[in-house]
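First, one chain by itself: the form predicted on its own, in structure tokens.
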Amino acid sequence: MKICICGKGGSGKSTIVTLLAADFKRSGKDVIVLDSDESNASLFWMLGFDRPPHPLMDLVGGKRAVQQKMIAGFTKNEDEPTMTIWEMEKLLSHEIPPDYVVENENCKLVMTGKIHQSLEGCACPMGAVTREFLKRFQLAPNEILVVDMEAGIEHFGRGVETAVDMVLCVVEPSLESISLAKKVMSLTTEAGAFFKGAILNKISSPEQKDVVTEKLGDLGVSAIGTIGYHSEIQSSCLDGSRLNAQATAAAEVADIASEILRHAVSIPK
């Protein structure tokens, strides 16, 4: 199963990806995490790695080469979501070149690429590489892939979600985040993908949970679980250290992970 985690910047997408990856591992799954957020550089240390992998962008020739392929596609009047960037037809986890993956404890991390300097140009090539990787990556029976998407909704225009089995949106207690969840749900449905629901994050009280859940419900968005505001998670993010969920957070994410896996067999294909 391929799962896409969306949300506004700062909502805690990387935190949720890390917590889900840890719980899937505890369930006996082999986890592959795709870091597709071109601006956030924290995911590798949150997962416990001492370095990030080389970017997949380099594996396909670099950003300029991808741009040239995209320009050639536009010249042929091709829409971006239908363009072919990768030459390979399929890719398995054990076939990823060693420099482009880091691994520990049944978890592998791969990364699309990052923006490193000013005037670098748009992130469109990175979205194209993410889409092509997801289309061509084939999971082994015990594997699960979790994608940390870029913030916002621009990736929907590139057709990234058409290559995954499930889309979830992380929602923090803000009206902006709640409104974005509605947009994510609509765009997912328009793309023909499956929207599972919202994961509430950084919730400070039962009353706040009720308010956020009600506002989401008014927009037709269902909440599938809640992660509270936990000081140890905030401390890990501040220190730049591996994110280790304590008992309460681990129990919260376990319920969400179980809900995801419970519905995996009924996901529309």
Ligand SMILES: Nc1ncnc2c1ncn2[C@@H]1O[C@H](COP(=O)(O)OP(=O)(O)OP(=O)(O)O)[C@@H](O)[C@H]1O
Second form
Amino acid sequence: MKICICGKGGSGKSTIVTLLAADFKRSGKDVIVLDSDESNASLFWMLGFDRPPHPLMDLVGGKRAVQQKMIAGFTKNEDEPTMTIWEMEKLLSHEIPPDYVVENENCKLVMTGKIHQSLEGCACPMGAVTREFLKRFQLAPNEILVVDMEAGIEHFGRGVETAVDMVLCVVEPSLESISLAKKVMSLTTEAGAFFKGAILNKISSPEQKDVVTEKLGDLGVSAIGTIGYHSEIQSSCLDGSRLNAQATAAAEVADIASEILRHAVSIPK
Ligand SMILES: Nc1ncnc2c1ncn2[C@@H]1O[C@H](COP(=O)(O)OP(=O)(O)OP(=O)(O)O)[C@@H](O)[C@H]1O
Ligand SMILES: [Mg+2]
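Please could you give me the other form, the form predicted in complex with the ligand, since above is the form predicted on its own?
The next block holds the full complex; its first chain is the one shown before.
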């Protein structure tokens, strides 16, 4: 199963990807994490790696080459998802060239690429490479792939969600984050993927959980689990250290992970 973690900037996507990856590993899964956020660099150390992998963007010739292929395709009036920007037809995890993956304890991390320079052009090629990688990537029976998505909804414009099975939206206690979940739900359905629901994050009281759940419910979005506000998570992100969930957060994430895995077999795709 390929699952995608979306949400508003700063809502906790990378944190939840890291905690879910740890839980999936505990359940005996082989986890592949795809860092598709072109801006933030923190995911590799949150997961406990000492360096990030080489970007997949370089595996397909670099951003400029992908940009040119996209421009050529648009000029010929091709739809973006039909453009050939990745020659390889399929890819299994053991076929990813060693420089392009880092690995520890049943977890592999791959990364689309980051923006390094001003005036280097828009991020469209990043979304296209993410989508094409996801389309080609073939999971072994015990593998699960988790995408740490860039903030917001631009990736829907690139059709990234057409290549995943399940989408979840992280929601922090703010109206903006709640409204975005509704948008993510609609766009996921349009993309033909399965919207599993919202993961409430940074929730500081049972009353706050009720308010956020009710507001989401008013928009037709269901909450599949809640992670409280844990100062240890924030301290770990301030230190730049590996994110090890303390007991409460780990138990909260375990419930969400098992809910995700429970539905793995029944996804309509
Ligand atoms: N449950 C939590 N309790 C306390 N702090 C949290 C929690 N979840 C996330 N944070 C903090 O919120 C900040 C943003 O988290 P994170 O980087 O995971 O968000 P993000 O959605 O990936 O952000 P971006 O959109 O920038 O990629 C971090 O400082 C993190 O430590
Ligand atoms: Mg992030």
